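For reference, the chain that follows is the form predicted on its own, supplied as C-alpha cells.
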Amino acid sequence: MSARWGIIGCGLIAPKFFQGLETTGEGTVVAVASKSILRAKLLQKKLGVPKAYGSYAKMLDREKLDAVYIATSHNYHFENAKLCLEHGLPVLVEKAFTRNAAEAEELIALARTQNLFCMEAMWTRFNPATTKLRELIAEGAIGEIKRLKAEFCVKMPPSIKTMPWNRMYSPRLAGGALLDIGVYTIAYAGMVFGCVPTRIGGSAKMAWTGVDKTSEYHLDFGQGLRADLAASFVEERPRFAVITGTHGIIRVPYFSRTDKLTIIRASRAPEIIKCGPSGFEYEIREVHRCLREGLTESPSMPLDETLGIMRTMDTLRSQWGMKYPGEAG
C-alpha cells in the first residue's frame, strides 16, 4: 500500500508527520492545506509537496486522498475532522482529539455512521518502548499494577508580550498544559490500568490568560489503583514514569519518547531493556495497517478510550473553572 495523505494545518507538527511518513516508506503527502495560502506554500516548499491549498474543502474536493492528518490547533480539530469525514475520508487527528468530550462524542458517532477510520494521534502509544511496556504488564513482569507516577513538564518561556498569541497560553486556541501535554500522562494511565478512572481530582496553576500553565491530576481506578500525574509548560521536571507492581517496579525515563525500560525487582540486579527509537512512523504504520485490513478503529488506541480521556479532562477543567470560548454549558 502506498497511501496518499493530505495535511490540514501547516504548523510545527506537520513536518514531523511528514518525516514519519517518509520513514515508513508506505506513502506520501500529496497536498497540504491552510487557511493561509502563504503558510501552505511555505510548507509545500519546505517539504517538497506537490500541491498547496488555501482552503481545506478545495484540497478534499480536488485531491484523491486515502487519509488526512489533522495538524491544526485543538480548537479546530472537531470542525476539520468532521469536514474530512463528511467527504468520506479517514482521519488521524492530533491530540488532544477535540476541545471537549461533547465534540469527541459527535465526531466518533459520525465516523462510525460513515464507517470510516478515525484515530487520535497519540503517537507515544505506538513507540517500541511503549509496546514493550504493554507486553511486560500483560505478562505480569512486576505482578499486579498498583501505582503510576508520570510527569511531563518542560519550560517553554515566551515573552510576556507574546503570551496572548502563543498557542499554549491562548484560551481561544484551547491552550493550556492539560490538553497539550497533560493528555499524554492521562492516556498513559488509561493504558497502564486498562480502564477509565472512577474518581478524578486535580489542581492547577493558572496563567493570567485563563489556561493552566501547570496542573496535577490524581486518578483512582478502583481497588487501590492510583495514578499521580503532572504537566507543565513553565516548569522543568524529569519527564519520567514509574509503574509500581506487587513484585517490582518499571522505570521509564522520558516516557513519551524513551528507547529503554528498567525493571527493578527485590534481590535482583536492575534489568535494562533496550528498545527501538521513538517516532511518528509507528502510529502511521498502524493507520496503514488498519486501512489495509478494513478496520475503522485501532485496537491499540480505540475511540472509546479517546472519549474517556476527553471526559477525564472535562472533569478536571470543570473543577478548575477553566472553560474555552464558545463551549456550551
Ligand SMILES: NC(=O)c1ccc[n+]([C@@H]2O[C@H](COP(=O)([O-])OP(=O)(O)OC[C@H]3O[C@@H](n4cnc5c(N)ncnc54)[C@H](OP(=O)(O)O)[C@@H]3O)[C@@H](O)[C@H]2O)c1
Contents of the next structure:
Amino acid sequence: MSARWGIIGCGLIAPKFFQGLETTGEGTVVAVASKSILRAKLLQKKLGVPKAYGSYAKMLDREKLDAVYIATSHNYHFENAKLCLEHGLPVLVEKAFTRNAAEAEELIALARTQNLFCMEAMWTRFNPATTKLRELIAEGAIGEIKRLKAEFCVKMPPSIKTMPWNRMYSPRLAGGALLDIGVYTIAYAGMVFGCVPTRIGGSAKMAWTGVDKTSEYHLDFGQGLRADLAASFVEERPRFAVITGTHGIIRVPYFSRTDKLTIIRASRAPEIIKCGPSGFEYEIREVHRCLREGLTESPSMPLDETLGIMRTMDTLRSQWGMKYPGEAG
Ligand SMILES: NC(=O)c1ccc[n+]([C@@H]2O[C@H](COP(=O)([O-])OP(=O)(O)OC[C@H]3O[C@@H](n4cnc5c(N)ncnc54)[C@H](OP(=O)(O)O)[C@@H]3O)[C@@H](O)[C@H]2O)c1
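With the form predicted on its own in hand, show me what the form predicted together with this ligand looks like.
Full complex below, order starting with the chain above.
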C-alpha cells in the first residue's frame, strides 16, 4: 500500500511530517490545505507536493486520500479532525489532541461510530528508545516501577514569541506550556505506569497572556507510584526522564528524542543501551500498519489513553483557573 496523505495546517511542523513520511517509503503527501491559500502554496512549493488548497473542505472533497494529518494549532484540532471523520477519512491528530476532554470525548465517539482510525500524534511514543524502554519495563529490568521524574523545558525568549498571536502563548489558540510540551511528560507517565493518575496536583506561573509559561504536575497513581513532572517556556533545562524501580534506575536523556538509555543497577556498572535515532517515521509506520490491518486505534497509543491525558490536563487547568476563550464551565 502506498498511502495518500493530506495535510491540514501549513505551519512549522508540516514539513517534519512530510520528511517522516518520505523516510517510511510507504506513502506520499498528495495535497496540503490551509486557511490561507498563500500559506498552502508556499508549503506546496517548498515540499514539491502536487496540490495546494485554501480550504480544508475542498481538499477533502476533491482528493482521494487514505489519511489526513492535522497540523494546526490546538484550538482547531477538534473541528479539523471532525471534518475529516465526517468525510470518512482516518486522522492522525497532533498533540495536544484537543483543547479539553469534552472535545476529545466527542471526537473519539465520532471516530468509533464511523469505525475510522484516529490517533493522537504522540510521536515520542514510537521512537526506538521509547520502544526499548517499554520492553525493559515489561521484562522487569529494574523491578517494579515506583517513580518517574521528567521535564520538558525550552527557553522562548521574551520577544515576539511571547505575544498573544504566537501559538505557544495564545489563549485563543489553546497555548501554554501544559498543552504544548507538558503533555509529553504526562503521556510518558501514563506509559511508564500503565494507568491514569488517581490524584492530580500541580502549580503554574502564568504569562501575561493568561496561559501557563511554566508548570509542574505531581501525579499519584496509587500504591506509592508517583510522577513529578515539569514543563516551561521560560528556562532551558535538560529534557531528561528518570524512572526508578525497586531494583534500579533508567535514565533517559532528552527523553522526547533520545537514541540511548542508561540502566543503573546495584553492584553492576551502568549500562548504556544505544537505540536508533528518533523521528516521525515510526508513528507514521504505525498508522499505516493499523490501516493495513483494519485497526481503528493503535494499541500503543489508544484513544482511552489520550482521553485520560486530556482529563488530567483539564484537572490541572481547573486548579489554576486557566480557561481558554469559549470553554464551558
Ligand atoms: N513545532 C514543533 O516542534 C511541534 C512538534 C511536535 C508537534 N507539534 C504540534 O503540531 C501542531 C502545529 O504546530 P506548529 O508548530 O506547526 O504550529 P504553527 O506553525 O504555529 O501553526 C500551524 C497552523 O495552525 C494554524 N495557526 C497557527 N497560528 C494561527 C493563528 N494565529 N490564527 C489562525 N490559525 C493559526 C495555521 O493553520 P492553517 O495554515 O491551516 O491556516 C498554521 O499553519 C500543534 O498541535 C503542535 O503542538 C509541533
